[in-house]
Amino acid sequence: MVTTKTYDTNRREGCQLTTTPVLIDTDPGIDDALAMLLALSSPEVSVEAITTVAGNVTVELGTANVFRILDVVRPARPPRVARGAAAPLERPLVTAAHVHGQDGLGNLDRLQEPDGRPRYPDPAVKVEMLDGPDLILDTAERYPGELVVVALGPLTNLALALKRGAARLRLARRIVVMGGAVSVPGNVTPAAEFNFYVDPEAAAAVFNAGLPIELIPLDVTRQVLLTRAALAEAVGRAPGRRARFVEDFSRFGFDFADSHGEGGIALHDPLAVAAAVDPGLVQLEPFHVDVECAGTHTRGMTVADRRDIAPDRKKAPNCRAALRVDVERSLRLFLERVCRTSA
């Protein structure tokens, strides 16, 4: 583990904490930005390195979305940023501009001062050599059995990491996963989750390779919502730069949740990261999964084996699903983290 002296959940000034390193794989996407602001606010863990992938944005378009949240909160230790794969392993890229804006964060390239500047110029991006698959099997050789990986998007360089390295990568402690849909319907078809059903290839193989797996799907992200009314108190607490920024990206999240009558924005993978931070806000339990490939209809769902049959009739669990969340205190650590400082 990592000491440092930070402040704990009470404010408590200089008290010595034992954090946990942490690594964020992720395609921002207005709730990854949600995520890595809970990540960055939470002195349990101690972010050490963001991988950036394709998914809700273009690679090129999320690794410049990291930068921009990274501008904004200014970590007194900034983590390293590797830029990842491009593409899924097979397919072409699917995207979720309609979901998120055409840059990610809600089109926030279009907001100006009242003198014309851009509010959020293009942020200066310094990325590793290391592309994202190499920094991931590189961070869990610096924290071998600690660093807990927080897979936020498609899960294309976790497995491309498992390809350059697979002993490497099963030095990671946890590997925390946001996707899938265990006993829910999908998102992105009435089957699969966005993340699975972007590289279903990718989500089979890092689901086959003995990994220590926690699943958080839709059956547990749905139920965290945020709504407009819940921000607007929370960050009218604590107003600065900070505030405005998530105040701004989150405004088309909301008009969009708004236009399918979903009433706020789906905490999906800040839920991934409260779970990484606090394991007890969800009940984990042993399941194995599969991801479909082939299935025309069926591609990137999620199928558990939840029959009601004896144990040695299945498969070995080959992860760990949360079914059930405490969604009070999920957005109550969501909303004191996020929202409790200006900046």
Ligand code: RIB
Contents of the next structure:
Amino acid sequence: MVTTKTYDTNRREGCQLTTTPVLIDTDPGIDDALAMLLALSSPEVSVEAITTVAGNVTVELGTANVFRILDVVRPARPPRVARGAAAPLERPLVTAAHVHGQDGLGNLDRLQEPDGRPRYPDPAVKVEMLDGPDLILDTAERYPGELVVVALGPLTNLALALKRGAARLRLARRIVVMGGAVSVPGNVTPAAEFNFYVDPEAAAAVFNAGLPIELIPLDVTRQVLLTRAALAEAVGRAPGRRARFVEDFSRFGFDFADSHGEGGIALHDPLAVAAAVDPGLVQLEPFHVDVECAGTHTRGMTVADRRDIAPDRKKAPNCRAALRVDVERSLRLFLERVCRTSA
Ligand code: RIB
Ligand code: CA
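If the one shown is the form predicted on its own, what is the structure of the form predicted in complex with alpha-D-ribofuranose?
So here's everything in the complex, that chain up top.
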């Protein structure tokens, strides 16, 4: 059942901003779900809104998954949720069910209790009247100069928000983007990372709009690996419904990693949230970045100008990208919080 609700403006009136307001744009996705859990249990931030975008799975499945996660976490102040783009700007959607399961959360929908009831029944989907791009613009206006947008999927919603109201989008203080591969190979093709591959036109538009972008690419996210043992230890410290939920949806991700000889689940999206919470976890460097849209073999490639030449001989930087990360501190922050109840 899908219901829509208007926003309760009383929630903001009179409130003193003691935490950083955050909007998460996401295509959940196993690592997106881990990222949402991290954000929802980090007292430094307040998740004010979540917008969904087609990517790992369809936007319908991704939107239902957001409500599955919220049903388990039950935050004291539930964020506003809006459904975003169902397809990239110009191309057919490419999904990643082989990585995340048919439902996007490790096929949770197939798990049953001993009596045969579904362990995770379909959630009630209560989206805003606004669509994803409009909720991004509305939230940037509600928190001018404060909002941190954390983009965890293809950048289609951000590109549409840009088209509808660039000046409003520029009210965001930071736009932390998980995506791209600056000095390492891609993960979908030799050249491209998934989020930029799915919608290269959207990524190119976002990087050429003068936005305060902090890029968290595969260069650093691939280094932050969650192992079964580390998760089991975190779950053991905080047993309960939330811990079982994490184990249930991440199992598929560990099986995928094992079948590909990887040491664990790469915490792509959780690292973007961690960097939003604690910018000191990564070292950002200014670069000019373009995203390839015309290449046959290089669609979605991150073209970062890393030439060691005089600044006046190349385009001015349009983002800051993380090429170094404190792996140990990032993992510790994640593991301390991923199973913790909301702050
Ligand atoms: O390449 C990794 C990114 O693509 C992550 O955001 C993952 O969830 C997928 O969206
Ligand atoms: Ca994602």
